[in-house]
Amino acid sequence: MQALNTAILVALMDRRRVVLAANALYGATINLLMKILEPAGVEVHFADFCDIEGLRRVAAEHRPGVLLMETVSNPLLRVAPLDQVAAVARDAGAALIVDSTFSTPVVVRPLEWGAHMVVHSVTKYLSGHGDVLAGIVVSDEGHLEALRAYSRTTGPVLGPQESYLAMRGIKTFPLRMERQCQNACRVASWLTQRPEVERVYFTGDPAHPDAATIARLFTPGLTGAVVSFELKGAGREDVFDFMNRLKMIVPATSVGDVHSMMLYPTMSSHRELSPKHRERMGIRENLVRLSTGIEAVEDITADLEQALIIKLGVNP
């Protein structure tokens, strides 16, 4: 959060105070800008990120000195058309920030599709053991030295423990994105035959509603490690008791790390919203979000087979 917060101050130093964001956000992120920046004297905005002609249409009204967005968003996934983003920032004079922790450089690279600046919670994939607390901006030419500068001034470093750890895991990164990937297209798949679930959300769906995007800008064959999924019927006690019920997949508020973790959207990463925001943005009571790790596919459809059984109450 400190990474996005600094990518965002650096872009506004010599632009208009006005952050014109997507309206589907990790909610730290959303509390960022309404309670912090706006509070500050920043302008905030939101727009349909997917809508190119909508988004145009705001940041003509709105002329913002930042474009907001993720290369994939948390927790529906969906995909902007980052090169249509990156081109309308430009017109409107605009720096495109984009927070590309769900794709990591191995799925995506946003810098090579127009963007300004990059922001990654190391904590995440780029880690990958869960030990790291770290945050980057990787920048554009454009924008390095003021990057530079404000951290020098401000100082947000890491420490060399934790400089040393992320190294590690960067040293396994590709492989174990590879694998995550893989894991995540066949527990999707997987999921969509169960009786207990309602939606499944992945950008590996054919069916996804930014699908052609997806093919343009992702590595071939490889679509994310995060699965979101609905619950049939479930109120909160029951994704409670499903989730309590899980043996080898962690009840956990992050994704990337080498086992695969869940998280309770309404009760962590969008939990400081209000639920009309949540409701408006799609996030549902019966919501779920996976992060596939690198243990045998089968091991973490079967942990999935059982709690989803006894939830029912149906006799393996």
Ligand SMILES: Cc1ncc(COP(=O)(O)O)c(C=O)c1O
The other form holds:
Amino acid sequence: MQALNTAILVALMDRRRVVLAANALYGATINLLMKILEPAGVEVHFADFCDIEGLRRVAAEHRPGVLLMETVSNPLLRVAPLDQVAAVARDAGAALIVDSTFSTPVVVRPLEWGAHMVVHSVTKYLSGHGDVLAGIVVSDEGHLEALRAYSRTTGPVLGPQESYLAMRGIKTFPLRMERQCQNACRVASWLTQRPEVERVYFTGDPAHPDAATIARLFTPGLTGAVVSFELKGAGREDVFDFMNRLKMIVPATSVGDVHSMMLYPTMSSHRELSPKHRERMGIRENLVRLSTGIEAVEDITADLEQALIIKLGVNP
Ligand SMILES: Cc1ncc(COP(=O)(O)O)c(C=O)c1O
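With the form predicted alone already on screen, would you show the form predicted together with this ligand?
In what comes next, the whole complex appears, and the chain from above leads the way.
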């Protein structure tokens, strides 16, 4: 989060203090914008970044200094056409900042599509072992010196232990990520066959609403390792029940670890948003998010299966 904060503040140093952000963002990022930056005098607006014509109109109206988006939105996994968003940013004289935590450089490289700065939570896939809290800003030439000056002055730099853990983890990052993406693909298609599952959200789905963008921008066959799905007819208690029955998949508020992890957005990543705000974002009470790990995929589906079957009362 500090990496994101740093990127935004550096981009705004010589631009209009107006942020135009995608309306589907990680909950803490929305909080950073609305509870920290807005009270500090930054004007904040939201727009649908998947609607480029609409985005162009909103940008002309508010004349932002920063456009902010995630490569893959959390938790509904929409993918805005970041090359076209970059063109809107350039025309508006704004910097495009992209949080690429969910996709990582194995899946997409936003700087090559016109982004000015890319932010990753290194806590997730890049480190991969859930034992380090770290973030990084990857910058184009134009913002590098200002970023260095900002971090020298205000101090958001990694300590040696965190740096060591991140560098150790990153050695296996491409191998882990490839396996995790492949597992996600197989788990997503397995979930679509399950009667207990109402809807599956996955970036590798050929029927994904942003399939054309994904095919253009993402590495073929490696579209990400997060699968979100809705449990048919489930309320909050049913979701707790389902998650409590998981034996191998770890309930955890993170993604990108070597082991599979499940999160309940309503109670974790998006808990600080009002129910109305969540509803507007399309985050329903029966939605869970799975980050696939590197396990044998049969173990992941077996764990999901026993939790789903018991939920329906089919097993003794
Ligand atoms: C998309 C995204 N960006 C940023 C963050 C923040 O990461 P950290 O907890 O490492 O500050 C998260 C955490 O879940 C995230 O999902």
